[in-house]
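In structure tokens, one chain follows: the form predicted alone.
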Amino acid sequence: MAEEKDRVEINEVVLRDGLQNEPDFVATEEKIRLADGLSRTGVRRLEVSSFVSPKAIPNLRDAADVLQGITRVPGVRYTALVPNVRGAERALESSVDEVNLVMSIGERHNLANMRMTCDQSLAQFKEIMTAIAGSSFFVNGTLATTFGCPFEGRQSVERVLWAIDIYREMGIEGITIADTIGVANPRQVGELTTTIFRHHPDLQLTLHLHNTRDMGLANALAAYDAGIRSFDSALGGIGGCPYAPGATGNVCTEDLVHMFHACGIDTGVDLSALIGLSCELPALLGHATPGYVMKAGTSDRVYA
């Protein structure tokens, strides 16, 4: 059994950060069963939706009868993104436990995808933390293209570590940082994972990743190696951004469990329920997914 020190925290994001790029309305009851399912195999975290606007983001319309229709498993955080105060609000009356903000580094993809500068997102966080006070909440802030926007490139370290100070005076509690269409490499992730916990040595820190060069794993293990413990991924390897060309989604879930238990790190999360899961995407998306294991099967199968 690994020390707790060591094992790994997985944060399952495919019935948001996955669903929402998808073309077809998904189900809600299908939702809710994927959310059932995925409670079951032992996922530390589960973003449920978000609660934005229904013509933003037509595929999550349905966030308040997916949380409520959900069957919680204890020990399992369920989260929901918002993007102003009354997202906030609504996530309240939907009693989830865990609500996430999102800023995005480059001031240009912000402006491109919350139509916002990074002060107005600030502002509004200020007001969202406002609004939810004395909640039982735990409040993430994410900060997407944490290691590079795809209009001004690679963001400085400095710009990074600002925006880290402000989400804490804030009261901001968790903190995420994104490889948002997928350019980091694992060099790059290592030293900034080791420069913010020198910083913040106490930071509840989480990394997500997408898989569109094909580093996401590499990434994940050299973050582990660093110091992070938290990790966001989709079922399946769906999802991406939409500003990023060719993007294939996020690093998969199965994927990354699978690597962590070869490397002999824990995360005590059933493989092969993922695993059984992710076989059935394809058909309720209607188009294959990016995962490998769940097509090639685990690295300790053998043949006849």
Ligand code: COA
The other form holds:
Amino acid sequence: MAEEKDRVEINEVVLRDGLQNEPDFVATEEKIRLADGLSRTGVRRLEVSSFVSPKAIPNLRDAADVLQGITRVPGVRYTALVPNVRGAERALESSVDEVNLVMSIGERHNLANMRMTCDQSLAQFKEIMTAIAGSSFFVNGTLATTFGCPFEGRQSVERVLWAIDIYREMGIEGITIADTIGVANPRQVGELTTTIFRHHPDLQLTLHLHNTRDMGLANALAAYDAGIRSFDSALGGIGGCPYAPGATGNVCTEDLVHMFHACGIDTGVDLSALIGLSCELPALLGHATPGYVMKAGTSDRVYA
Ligand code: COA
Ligand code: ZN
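Mind sharing the form predicted in complex with this ligand? What's above is the form predicted alone.
The next block holds the full complex; its first chain is the one shown before.
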């Protein structure tokens, strides 16, 4: 039996990061069906949608309807991305368990994506934290472009630590460092993770990876070895930020789970159920998906 401290927690983000970048709108009932399937696979967190401007992300304009339609499974934390006070109000009306506040540490990507400076985003978050003070909502804060900004390049470690300090001072409990454009490498991930834990040994830290340059799984393993136990990933490996030029899919959930299981690391997730759901995605989206294991089968596959 694997020890709790060695276990990985999966935060499935296909319904948010995955669908936000799709060319076509996925029907609300299909999103609900997918969410319900994923809820039963053993993932610990499900990012169901985002409460952003419907003009910015038309694909997720049905966030409230999706949250209302899903069947909640005990033990799964239902979360949604929130950029501002308006988004937090909408998310709380939909009874999410958690809000995921997002700001890019690269100023120029934050302007492109959120149409706010970092100071303006932080002012919004401060207002949200004040409004929900004393309530039981879990607040996670994502730092997008942690490993590199599409307009400014590599970000300094000092800037990452600066942003983590500010989030924590506000009372944000969990923090996600995100490689929004898939430029991180395993050494960088390992070193940054070690540095963050040296400053914040008790931090609930999640890693959000994109596989744009095929370093996603290597980065995940480097992060695991440096102490991260919580990972964002998207079924089928789809996704990306529409406001980051060249962005492509998240690290693929079933490939990530398959790697951890092959390494003897427990995720609590039913891999065959995940693969089953992933095999339905191409028909749902109208195109092939980047995942490997759903095509190749698991590494213990043998042919007659
Ligand atoms: N949910 C729904 N509508 C919202 C909203 C929210 N969270 N925040 C603002 N709006 C609406 C306003 O009511 C206003 O509507 P109107 O034009 O009908 O009057 C309109 O959007 C513009 O509001 P404003 O406050 O000026 O926002 P903006 O145009 O400067 O955009 C954001 C700011 C943050 C709302 C927008 O950039 C956004 O949603 N970005 C998210 C992008 C994203 O999700 N990227 C991928 C994830 S990393
Ligand atoms: Zn992402």
